[in-house]
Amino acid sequence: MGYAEVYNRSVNDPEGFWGEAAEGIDWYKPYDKVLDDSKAPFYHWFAGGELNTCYNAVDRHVESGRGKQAAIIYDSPVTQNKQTITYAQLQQQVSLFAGGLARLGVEKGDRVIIYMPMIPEALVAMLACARLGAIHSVVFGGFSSNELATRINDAKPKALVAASCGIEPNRVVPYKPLLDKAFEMAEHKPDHCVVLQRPQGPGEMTAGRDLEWNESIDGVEPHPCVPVKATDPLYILYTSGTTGKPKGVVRDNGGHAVALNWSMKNIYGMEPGEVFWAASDVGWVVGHSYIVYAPLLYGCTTVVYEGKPVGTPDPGAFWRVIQEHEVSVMFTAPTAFRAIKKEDSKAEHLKRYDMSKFRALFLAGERCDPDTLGWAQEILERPVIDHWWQTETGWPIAANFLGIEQFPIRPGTAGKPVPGYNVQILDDHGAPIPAGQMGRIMIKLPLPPACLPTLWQNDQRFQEAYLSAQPGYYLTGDSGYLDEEGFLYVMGRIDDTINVAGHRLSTGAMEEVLASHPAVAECAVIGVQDTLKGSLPMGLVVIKSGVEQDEESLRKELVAQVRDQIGPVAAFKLVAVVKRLPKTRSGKILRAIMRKIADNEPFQPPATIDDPAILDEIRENLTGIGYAEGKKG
């Protein structure tokens, strides 16, 4: 079957579609139903079945007889360090780790919170946590102590998993210390904590409560899987940028363990056994679906880097990984991408590997502007295909379909709507808008498995910050439109929709533009307040490395290619040249920060913020050309 065929029964039989997708997964208990709607708009999928998502993403490709398969390639070049687990390896880790954390006290329902960097030992113990029916809870290692603290309070853990450091391309950063400040903060007290000692950052250990890592496996029996239902929680991932109590995503079981398995063939591409790489972290949801679970539910080899993509050592550290490894599919940020192109925009680094394994790229995270996606394109000379999702649905909404049908690459676009999503364009009324024509992206319920089910412990937050928006649809928060042939243009979120003087418009159709001039390496546009027009768009831009143009000129370039292709009524005037943007670590520019700066507004910068330092350095860039500080152009 086509796309048109698999999307249709997915949106008009989702019973029959998931129940057939489900055979993919081994169950304990067969469920008693596909979709249970009795508690709308509360649903849950495969009620009453009973399953082991670690056990479907390890135990049963060791029974299968592909134990001597590589399931983990872990590649460090921050620590010149490399290590390849085989599928019958991290069982043996996975099980007698979760053996350890049971002796511990750990059981099924417990929460358990996973503080640490790139390594293997994340993904064991995040696998054990789901051996054991309990709730991992990864936070981002190096996240401050007092968001490390908020999250022990509302998630509650009985014990706590870390590393003692991290580790930087030109420094370690400890983490023991921020554990050990979180731990004095927190009103909620977790019995145990389990610590990995690096040699490169050994952390001092508190006696009473701290275990190292090898201690608390010592002279432990494996631990078999845990049957839990469907519907049990396998995990909580707070939402980025959270101020006070965050939203816990909740991810159930059983629809997960059926979507992330579809998704491998249906969406990548991917077949059992070959590497695929996301390179991501596993404290986002990236690393979540597509370093950890996915992967490994599928039977295909996946790979931990810790490093960056230039830096560690050259802007060739993908190229290397990607030839090293024989990787098939990688899954990336738009964000590394630019940052190679940054450094090397002539791809010369490139040429020094075998790309002949390499089939397709897939980006996310950020919206990708055509200029980085073609230029992508040209250098691999494979799909480059930029698909869109988000921490809530924990896979997919949109994307092209390797293992379905492959559409013809159009830039700007994050492609069609992935089988189950009922994509919807609305107005502010609920009406639904003409193809062509921007509204708030929406998506009709139910969602489809994998997508939370409500965020922990508070339904109402649920419902008012997902549901309220229309009756009966879920609002994705992001704005864009659908064309005549089905393809989704995700072009910002609502909030950087611009009104100038009463015209509504984008914000990433203007980063299109600037994205496109040869001396632009990245940008971002923001709309800043103006008391003849409401707002007026302002356009931030980094120049590519060994660019020799004058601001000056730049700025005149920049503004006159706006006028030209968005048109006068964008009232497009102000550029403002920055060294770098604020982003998380997740590569996600952060413009509503720069748009406070800008308005001379308080802001909190985000927990997930990459470098505070570069917040200093926009309100001096904005400064400079009349903004911030109280000065309006």
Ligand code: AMP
The other form holds:
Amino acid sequence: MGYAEVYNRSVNDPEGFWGEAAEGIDWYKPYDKVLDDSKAPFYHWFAGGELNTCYNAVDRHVESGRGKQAAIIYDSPVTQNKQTITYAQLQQQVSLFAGGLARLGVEKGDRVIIYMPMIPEALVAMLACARLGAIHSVVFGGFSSNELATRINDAKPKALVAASCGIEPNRVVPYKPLLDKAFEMAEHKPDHCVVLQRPQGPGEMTAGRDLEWNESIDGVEPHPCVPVKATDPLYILYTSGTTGKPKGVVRDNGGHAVALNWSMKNIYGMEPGEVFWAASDVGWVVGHSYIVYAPLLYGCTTVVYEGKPVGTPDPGAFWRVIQEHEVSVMFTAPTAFRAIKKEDSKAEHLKRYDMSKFRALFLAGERCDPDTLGWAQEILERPVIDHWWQTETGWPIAANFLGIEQFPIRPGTAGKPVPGYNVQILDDHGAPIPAGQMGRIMIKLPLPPACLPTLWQNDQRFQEAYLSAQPGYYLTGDSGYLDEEGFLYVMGRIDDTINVAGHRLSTGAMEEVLASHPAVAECAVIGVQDTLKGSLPMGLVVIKSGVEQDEESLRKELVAQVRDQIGPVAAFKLVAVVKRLPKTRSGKILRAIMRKIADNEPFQPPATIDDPAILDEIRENLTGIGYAEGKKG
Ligand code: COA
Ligand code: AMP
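Since the one above is the form predicted on its own, can you give the form predicted in complex with the ligand too?
Following is the full complex, with the preceding chain placed first.
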């Protein structure tokens, strides 16, 4: 069957389509219904079914003879470590750690926050939660104590699992003090914290609350898999919304296992036993889905890479890993390739490696500029596939399909809608937009399996944020168009989030931090173009009248404040002190216009602008710091 047939079947007969895909998963109890639509717009996949995601990702492979196959290959240039963990070893480690968590009182439905870098123990902790039916919530290491505390308060975990430190190429990042500060700040106090002490930066333990990883498993019995409902949550993953309060995206067990397992063959063209590498981080959705769950559900080997595309030690790092671990398919963000291109534009390092096992590169996380895609394709001489997805969906919405039908690569498009996603381009009133014209990208309900059923304990916010723009549709928050042949072009966000190095960040959250500085009267944060990271946040601030503070010291304080309250991952380093901000007569700040000025792009001031002269002031200011007319290239 070609793409058109597979896709049409998925939207015309979703129950038949996903019922068949569900045969790839082992169930303790068969589901009553493939799709339960009785509570629409809340849809539930595989209602009545029972399974265990960890069993499907680990134990069943041991039982079917894959025990000696590598499940995880850990490759850490920052610690000079490498380690291979077979499926049998993984089963042992996970069942023991699950036993340890159970001894601490963690049970089905309890939450566990995991704050760990790219080490195998992060996967062990996630799978151990899944084994118990506990709900994990992984927090990316580049977030600050404040962000961690916000997530602790929302998820109300019974326990935390952390590493004592993360390792960035230029420094050791002590996680333990960040964790202790988050404990202090949070109103909810988890009972226990299991700490993996790393020799590069051990942390101080708090008696009575903290215990070391080894201590937590000392003398425990391996814990069996606990059956959970298909509709029970597997994890919560927080993602930036338009305010400072992140959204807790919920992922269920059944739909997630079915869709991810299906995706490995049909989208990525993988076979069980092959090596898949997602160069991301377990703290992001790409890491959850394609470092941990999908490769393991499908019986592949996954690579856990603790390093960067450049600097660890050179821009040949990716090719080395591909050669050494015989990677078949790799997945990363375009920004990683821009970083490599910047340091090795002729790909000299690539010549040193044997890439014969490598079949394809998938890119996602941000819009892939045609230059980067073209360059990657030229040097790799393999398909380079841009595909589009979000934390909320958990797997691609648009892609190219190595296991169904591979379309010729066209730079600029993220491919065609993935089977199960009824993608439509609608205008602001809900009317369909003809091919070739930009509009809001919406998905007709129901969303396919694995997509978020709701936000953690907040059905109302889920409905308001995603379902209220157009009844019967999910609002992706992205704008774009479909061409005559059905290829989708994803052009940008329609909300106040920006994409920095493949990470979605909230400008609203950064504005909240800037506004809390005593010298700031008002402020705006916009995303300006950046050749490496795609975009970077820039703060425009107005100093309160009567406040005497020199601009340089204010800039430093604001940069430090965002780093402290959101984290280094925000990459907030640009601040322009301006006299006034441009607004409409009704007081709305004109962020899109300021973005165009900063990027030195043409624009039409809106008729409703209060005082057009402010735009010239802003242009002058931004030119002074190397943006607007001062922009190079
Ligand atoms: N723990 C602590 N700090 C972290 C961190 C972690 N896990 N990850 C990143 N940081 C820090 C970085 O050290 C950096 O700090 P700095 O301001 O002191 O330099 C800051 O957060 C910003 O990080 P990042 O935006 O990732 O920039 P970078 O310069 O470290 O690396 C790239 C740039 C392009 C090499 C890197 O972003 C990359 O490899 N991205 C592609 C893969 C990816 O992550 N994709 C995600 C979605 S698929
Ligand atoms: P996140 O949930 O952090 O992974 O961010 C998801 C957002 O990143 C999407 O809504 C898009 O705005 C953007 N994005 C991800 N992949 C792509 C892509 N292939 N093309 C364009 N934008 C993308």
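Note that the rigid core is defined as the largest set of C-alphas that superpose within 1.5 Å between two forms. Keep in mind that this is a model prediction, so the values were computed, not measured. Positions refer to the first chain, counted from 1.
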Residue 445: Cα shift of 2 Å or greater between the two forms (core-aligned): no
